[in-house]
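A lone chain, given as C-alpha cells: the form predicted alone.
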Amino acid sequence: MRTKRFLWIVARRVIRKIADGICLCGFAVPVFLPVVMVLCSSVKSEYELSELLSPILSSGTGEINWQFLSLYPTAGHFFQLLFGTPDFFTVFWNSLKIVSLILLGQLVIAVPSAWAFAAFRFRGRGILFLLYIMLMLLPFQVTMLPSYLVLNRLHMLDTHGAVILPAIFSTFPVFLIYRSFAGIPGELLEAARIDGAGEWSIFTRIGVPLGSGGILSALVLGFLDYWNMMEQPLAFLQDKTLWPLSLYLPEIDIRQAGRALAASVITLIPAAFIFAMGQEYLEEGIAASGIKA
C-alpha cells in the first residue's frame, strides 16, 4: 500500500509538472512567435520578401503566405544598415545617450529620495509619498501639456534635455527602490547610529548594498522602458537628427522591409542583453516591492 501511494504521489507530481510546462509553453509561444518571425525574416533576400509581401506592397489584396525559413538567406540587410545608412548610427547613439543620462540622473535623484522615505520619519511623509504614488499613476497624456509648457519656458524644446529631464524625476523608480529599502530592518540602522555611524555612512555602507536588488531592478526596467519610448520624443523633438531609435523604425518605408527587419533585430539586441543580465535582480526587486513596509 505504501509503495502504491508513493508511486501515485510521484506520478501526480510528474503529471502536474508536465501540465505546468504545457501551460507555460502555450503562453510563451504567442510571445516568442513574432520575435522568431523577425529573426528569420531579417535574413530573407529582397526577392523573397517582395514575393511574400506582394499583397501588401502592390495590390493590397490577397493573403500573405509566410515562411519561416529562407531559401536564399543573406546578411545583406545588416551590411546595408550598418555600413550604408549613416543616419541609423545617429539615432542609435541618440538612444544610448538619452537612456544613459536618464538612468544616471535617476540614480542621483531616486536613490536618495527612496532612502529618505524608508529610513526617516518626518512630518508630512505619508502625504508626500501618497503624492508620489498619484504621480506614478498619471499617464504621459495627462502630464504632456504641463511638461510642454515648462520645457518651453526653459527653452529646452527640441533638445535631448526635453526628454531626459522629466524622466529623471520619474516617481516609479523611487517607489520601487523605496520598497527595497523598506525591507532593511530598522534595528540594524539604529545599531549603526548607536555605534557612531553617520547618516551618509549608513546610506552608502548599509542602505545601498542591501537595497541593490531594487536599485538594479529599477535600472533594468528603466532601460527597457526608455529604450522603446516613443511618445516623449515625438512630442518634444522636432528635429529628426535628435530622434531616438524607437522613432527611426516607423520612418522606414514598407518597401524597405529587409532593412526594417534588420533594424528591428539590432534594436532588440541591447534590450535582450540587459534583460538577460539583470533578470535575477529584476526578480529580487519585484519580490521586494511586494513586502509590506
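Numbering follows the first chain given and starts at 1. Predicted model only: the values in this text are computed from it and were never measured. Superpose the two forms; the largest set of C-alphas matching within 1.5 Å is the rigid core. What changes on going to the form predicted together with its partner chain:
- Once both forms are fitted on their core, a CA shift of 2 Å or more is seen for residue 18 between the two forms.
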Contents of the next structure:
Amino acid sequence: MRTKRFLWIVARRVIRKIADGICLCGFAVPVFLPVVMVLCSSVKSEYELSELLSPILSSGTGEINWQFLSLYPTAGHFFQLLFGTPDFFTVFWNSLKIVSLILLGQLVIAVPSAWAFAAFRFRGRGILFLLYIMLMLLPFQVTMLPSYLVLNRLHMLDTHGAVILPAIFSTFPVFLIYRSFAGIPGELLEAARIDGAGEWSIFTRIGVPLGSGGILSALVLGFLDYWNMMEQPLAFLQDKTLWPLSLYLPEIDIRQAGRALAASVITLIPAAFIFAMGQEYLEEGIAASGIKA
Amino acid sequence: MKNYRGKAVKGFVVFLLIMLFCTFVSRSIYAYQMPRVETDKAQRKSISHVVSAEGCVAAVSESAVVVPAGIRIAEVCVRVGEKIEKGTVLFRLDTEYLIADAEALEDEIVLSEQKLTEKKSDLKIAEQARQTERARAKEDLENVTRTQDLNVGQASRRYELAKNEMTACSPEDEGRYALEKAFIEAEMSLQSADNERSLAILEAQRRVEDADRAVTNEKSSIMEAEQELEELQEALAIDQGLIAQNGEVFSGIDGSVSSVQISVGEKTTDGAAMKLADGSRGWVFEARLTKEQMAYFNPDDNVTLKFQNGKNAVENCLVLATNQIDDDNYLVTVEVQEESVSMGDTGVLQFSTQEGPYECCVLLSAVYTSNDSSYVFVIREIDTILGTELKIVKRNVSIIDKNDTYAALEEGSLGEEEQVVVDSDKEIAPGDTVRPMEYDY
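Switching conditions: you have the form predicted alone, so give me the form predicted together with its partner chain.
Full complex below, order starting with the chain above.
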C-alpha cells in the first residue's frame, strides 16, 4: 500500500515535470526558433538557399519552403566571411569600439547619477527622477531631431562621438543601477558616515561593491541594446567606414544569403558571451527585485 | 558559477583574438586578390602613322624575246633575275631543228609562189571575161531604158487623151461612163508602164554591177597569198639568221631577265620565250598597300625604301603612280635612283604622317574592342566600408584615329581629370575594386 502510494507520488511529480516542460517548451520554441533557423541556414549551400529563397530572389510569388537540416552542409560561407570580407571586420570593430566606449562612459556617468538618486535626499529629487523616467520612455524618433541639431552644432556629426555621447548620458542604466543602490540599507551608509568615511569612500567601497549586481546587469543589458543599435548610426553616420554591424547586415545582398546568415551568427556570438558572463547578475537582479517587491 | 563566468570571459577573449587574426588575414587576401592598375589621363596629342609595305624592284619597261615556235631548246644560259648586257647569250636553239624548219619554210615558199602565179593568171582571164560581160550588160541597160521610155511615153499620151475626153464630156452625157472607164484604164496602164520601166532598168543595172564585182574575190585571194608568202619569207629569214648564229639568241638590251618561259629539251611556243627588264631606263619599286594604309598616304610625300641583303636605304623617293588593284588593295610605284639595286630585290616602303592634334588621346592598351564597339575602363572613387576605394567603370568611346601606340577618341569622351586604366596585372571588369600599381624602385 505504501509502495503504491509512493510510486503514485513519484509518477505524479514526473508527469507534472513533463507537463511543465512541454508547456514551457511551447513558449520557448517560438523564442528560440529564429536563432535555430539562422544557425541551420548558415551552413546550407548556395544552391539550397537559392532554391528555398527563390520566391524572394526571383519570382516574388509563392511561399518559402524551409528545411532545418541541410542536404549539402558547408562551412564555405563562414570561410568567405572571415577570410574574404574585410569590410565585415571593419564594422565589427566599429561596433565593439562604440559599445565599449558607451559602457565605459555609462560607468563614469550613470553609476554616480544612480548613487546620487539612491543615497541622497535633495530638493527636486523626485521631479528630476521623474524627468529621467520620462526621458527613458521617449523613443529615439522624438529625440532624434534635437540630438541632430546639438551634434551638428558641436561638429560631431559623422563621427563615432555622435552615437557614443548621447548613449553615455542615457537614463536607462541610471534607472537600473538605482534599483540596486536603493536596496543598500541606509543604516549601513549612516554607519559608514559615523565611522568617518567620506561620500566618495562610501560610494566606492560600499555602494559600488554592493550594487555591482545592478551595475553589471545594466552593462549586460546595455551591451545587448547597443550591440544591435540601428537608428542612431543610421541617422548620424554617413561615412560608411564608421558604420557598425547593425547597419552592415542589411547592406548584404539577398543573393548572398549565405554570407548574411554567417554574419548573423558571428554577430550573435559576442552577445552570447556577454550574456553568459552577466547571466548570474541578471538573474540575481530579477530575483532581488522580486523579493523586495 | 564563477568557473562558468571565467570560462565565458576566456572564451570571449579567444573569440576576439580570432577575430583580430581573421581581420589581418582577410585584409591580406583582399589586397592580394585586388587587381593593380596603371592609369593615365587623356592627353592632347598628334597621332603619327608610320606605314610599312613590302614590295620589290621592277623594271620601267620590259621587252619580250620571241623565237619561231616548235624549235627545241638546246641550252638556257640565264636565269630569272640575272643581270645581262646587250649581246649576252640568252639561250641556244637546236640548229638541226632550225635547218629542218628553214627547209620546210623554203618548200612552203615555193608552193606559195606557185599558187600566187596561178591566182594572177586566173585573175587576168577573169578580168577579160568581166570586161566582156560588162559591155554586154551596159548595152542591155541602154536598150531596156530606151524601150521602157517608149512604152511609158505611149501610156502617158493615152492617159492624157482619155483625160481630155473625159474633161470635155459633161457629167449628164450618156457616154460619160465609158470615158471615165477609159480614163481609169489609161491611168492604170501608165502606172504599170512606169513600174515596169523601173524594174527593168534596175535589173539591167544589177547585171552591170555584178559584172564589175566578178573579179573582187580573185583580187583579195591574191592579196592573202602575197601576205602569206611575205610571212614565210620573214620566218625563213629569221631561221637563217639563227642558223648563222649557231642557234644562239642574244639579248638586245642591258638589263636583267624578268621571266623565263622555256626549258631545256622543250620546244619553243608561240609566246615570248623570255622577258627582259630594260635597266637602261632605271628601276621602280612596287609595293602593295591596303585601303587602311592608303588613308594616310599622300602621293606628294616622299617615301623611304629599305632593302634587304644589306643594300643602302633610299630616302625621299618620288611616288610615280598609285593604282587600285581591287577594292582593298592599291599598288604604289616609286622611282628608285639607287644603282646598286636590281630587278627583283625585295624591300620595304616606309612613310610617316601626322594627324591631329587631337584633344583626347589615350594609350592604345587602354582601349578594348568588342562587337564593333570600343570602350575604356576608368576608375572612380567610391566610399565603402573600407574607406575610399577605386572601382572600375566602363565607358563607351569612339575612336577617330589610332596608331600602334595611341588612340584618339572623340572629343568629350573622357573628362579632363578622369583616370583611364592603361595596364593591369589581372583581368578587370566593370565593378571590380582595384588599387594603383606599385613599382619596385
